[in-house]
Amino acid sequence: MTERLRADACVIGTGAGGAPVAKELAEGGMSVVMLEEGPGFTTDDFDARPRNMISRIYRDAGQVTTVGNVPIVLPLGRGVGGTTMINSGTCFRTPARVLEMWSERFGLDELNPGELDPYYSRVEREIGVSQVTPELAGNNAAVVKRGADALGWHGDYLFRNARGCVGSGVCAFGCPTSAKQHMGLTYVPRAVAAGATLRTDTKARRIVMRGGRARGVEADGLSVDCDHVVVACGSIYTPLFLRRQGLGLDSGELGRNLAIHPATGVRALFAEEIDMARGVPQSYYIDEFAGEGIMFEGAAGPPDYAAMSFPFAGERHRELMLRYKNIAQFGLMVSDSSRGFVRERFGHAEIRYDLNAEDTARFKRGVELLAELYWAAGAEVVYTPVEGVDELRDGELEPLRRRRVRPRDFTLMAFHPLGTARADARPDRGVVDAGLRLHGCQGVYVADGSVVPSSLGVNPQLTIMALSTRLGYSLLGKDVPLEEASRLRPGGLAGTA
């Protein structure tokens, strides 16, 4: 039997995009229904064991992968809170130069620092954004900082959405102490406390359209009558959901323009003990080369995570794991100029993405730079993610520099899919406008990473939350929350602000 509900707004998805708009609308007096395809989790469900948690809280047990000239694993969360459950909590504002480019290229004049500052500040307060302390960062960050300082490279401790963090080292597998302020601990409970209705394990199937405007949502076992529908299924699934219904197709851009912020990691062996399981996994960044599209951020984890991700096999893998406490690891992300697309094939999402020559060269340079940094920090051995140059010794860099690399020579992951329902002021160039309204439809909005029109060069969760908050204020007819402005300004990037 189908349950029938009446609400002012239905929000599909409870991640970084869906949860903030639902909370703002509910607190502003609207009746709201939130639909979440996945289950709800409590902190008690997070056992701090990656091998257990990956199958529980990751979509497809962490095996979502792109197809193209190099396979790239794309971890996505599934459940209340979406991917905010499994990310590292890093919070950056979008650099001003990127917002300027949005104005010039996409006509998004409204999305400028002055307009977004109050919404950023409101989000930062809501989720407890603060800077990691050196003590909490741990030795994995300390050796990288030591190398960066020796080379004169700019870096700093990251800002994160965490309160009372104790450095459990398992942010990406569900925080077991409730420190990381993901959407399932913050915005979703606040929306419910304000009167919103949450339905978990409930997949939205169709937006009911009549006369060119939204009239409701049909989901598994549920029908919601409403005048506003906010689609927040994420950059992979939002375009598929809209396309099935023939919505958002006028520009021809739906499902295209996929940026994924591809990444890899470099490891190094030290005589000193590192024990990267202790401390915040992503706690320090180096933005010295951000102008080249290269960003370094911490990447660490407990032994069972390391066993899954360390290079080599057999006896060499065993030897590496026996020295786990002496190994450091740091991440490299490329602000990609490559673009992909998403489509549905045989009932499943196909993510097509080819790494272009420019981004391949950036990865090679980034790996060389990290190797140089580790030598400056006193490493004994450096392990690279480049096929054919998996191990460097005695300060050597030439084997890596001489290597002619192809995309498939790298071991890659990606973490920030964006752009598949990109915002553009012109209906023939984008899927939504600056206010996140779907071009050509009344009452349908998109609030997730799919609207972000380009790679940001930094982690996007704060920007997605700020845009979602702004949408909530707009739907309520509320003025910009100027009282929030400049409360906190985390994450300025050298050479990119």
Second form
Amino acid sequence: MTERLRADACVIGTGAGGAPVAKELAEGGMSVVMLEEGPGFTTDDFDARPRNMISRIYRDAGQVTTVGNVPIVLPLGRGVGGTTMINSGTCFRTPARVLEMWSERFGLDELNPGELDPYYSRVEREIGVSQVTPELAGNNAAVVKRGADALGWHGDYLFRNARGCVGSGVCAFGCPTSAKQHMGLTYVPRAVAAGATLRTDTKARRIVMRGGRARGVEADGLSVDCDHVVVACGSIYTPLFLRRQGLGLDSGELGRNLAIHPATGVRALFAEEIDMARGVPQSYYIDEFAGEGIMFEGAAGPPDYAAMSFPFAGERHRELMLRYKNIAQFGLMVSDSSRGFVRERFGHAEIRYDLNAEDTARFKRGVELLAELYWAAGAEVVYTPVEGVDELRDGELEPLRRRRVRPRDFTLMAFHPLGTARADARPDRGVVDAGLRLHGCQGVYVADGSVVPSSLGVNPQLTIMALSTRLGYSLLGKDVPLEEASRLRPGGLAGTA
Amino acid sequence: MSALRAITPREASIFACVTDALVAPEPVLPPVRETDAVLFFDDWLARSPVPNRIGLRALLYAFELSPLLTGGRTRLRRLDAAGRARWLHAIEHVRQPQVRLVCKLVKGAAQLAYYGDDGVLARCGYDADANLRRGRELRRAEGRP
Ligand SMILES: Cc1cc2nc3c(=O)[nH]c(=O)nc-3n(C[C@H](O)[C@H](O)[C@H](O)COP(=O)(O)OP(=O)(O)OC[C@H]3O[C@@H](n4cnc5c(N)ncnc54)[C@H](O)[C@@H]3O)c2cc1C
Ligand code: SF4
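Now the other one: the form predicted together with its partner chain, given that the block above is the form predicted alone.
Complete assembly follows, chain above in first position.
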């Protein structure tokens, strides 16, 4: 039996994109149905063991991977809160230079810092954004800060959406203290408290269209009659969902322009104790090279997480693991110019992405810089993610510099898929407009990472949440309350003049 | 091994052997058979998309037979520790980049499976239960969700 519901709006997906718009609409007086394909995990489901959590709360047990000239693991969340449930909590506003570029290239003049400011402020308040304190940042950040200070590189403690964080070090595997203010603890329950209906384990299958406008959504065991449909399945699944029913195809851009912010990590052995499992894993950043598209951010975790990312196998790997407490690890993220695409193959998402020469060179430079930083911080050995140059000793950088690298020489991951239903004011160039309305369709909107038209150079959740909040107010036909201007400015980057 | 959901006892035995070669446990670290690495791997595969599950199971057989394909006289599980170390070195340095990539994948899975065992985590200095307890206490004391 198919259950039938009637609502003003149906929001598909409860991640960074879906949850804010659902909550704003519900609080603004609309009746809202939220559909989430995954389950509703609670903090009781999180066991502080990365291995178990990757298997249980990540989509496809953590095995989502790109295909191309270097396979890149691309973890996604699947459950109430979407990927925010498994993210690191770092918060940056969209850098002003990126918004300027969007205006020039995509005609998105509306999305300027002044216009977006109240939406950011509102989101920051809702999810409790504050700056990590040095005490919580842990030794992993302390050694990196020491290196950066010695070299005169700019960095700072990150802003994060956490309340009452105690630095238990497993943010990406489900926060066991409920400190991380992910969507499943904030926006989604607030939407429900305002009267929204939430259906978990319910996959949306199709938007019902009549006379060129949305009339409802059909999902597993459920049918929703509504006038507004917000698609927020994330950058991988939104384009597949729309394409399956022939929506959003006019520009030819649906599923294309995939940017992923590819990332890697560099490790170093220190005489002093680091203990990566203590402190906020992503607590410090270095933006000295942001102008070159290179950003450094913390990336740490317990031994099982570390084990799969350390180089070597056999005895050498064991020796390294037995010194786990003395090993530091820091991440490097490239603001990519490479672009990929997603499509459906045999019922599964195929994510194609080739790392281009420019980004490959950025990775090489980034790894060199991190090695230099670790030497400045007093490291004994540096372990790189570059095949053939696994280990550096005695302050050496030459083996790395001399190495001619190809994409497949790197071990990469990516956490920020964006752009596959990109916003562009022109219907022939983009899938949605600056207000996130699907071009050529009435009543269908997209509010997730897929609308972000380019790599941001910073972590995207705040951008996605702010755009989603803006959509909410636009559908309500109301102005966002001009709350006291936020004291926070999580976004000004050095090196980006 | 009756609780296995996604792999056969034979595949479980091959995975244990591959893991043993990849993590090379020594007395301070427990042998693979004393950990829940194999049970985790089985559970992980049960939660994996079907094509990945099929691919990973096929890979186990490829690993088992690979010593024969590279001129050896016996299968992986019959090799002694020194033989496995030589096998590991050989597969890590094969010329074909695709094969190296596949090895990297299995390496990551085996290392995650082994080091995620509670006993192994503890030897490396991480007490997951203590972390969890602290979380529960805080939630209770402060009325967090
Ligand atoms: C390990 C990790 C760490 C990260 N750290 C940070 C960080 O520190 N800071 C930051 O800014 N960003 C971070 N990110 C990225 C950030 O979390 C994502 O960019 C963001 O959550 C994307 O939001 P979204 O709405 O596009 O998709 P998601 O948050 O992934 O939400 C999409 C939701 O839609 C659901 N869904 C899909 N299809 C359907 C369907 N047909 N029917 C119903 N539901 C469906 C999915 O199950 C999912 O819950 C991180 C990501 C990862 C993986
Ligand atoms: S460091 Fe620990 S307490 Fe803080 S947000 Fe992350 S998982 Fe939660």
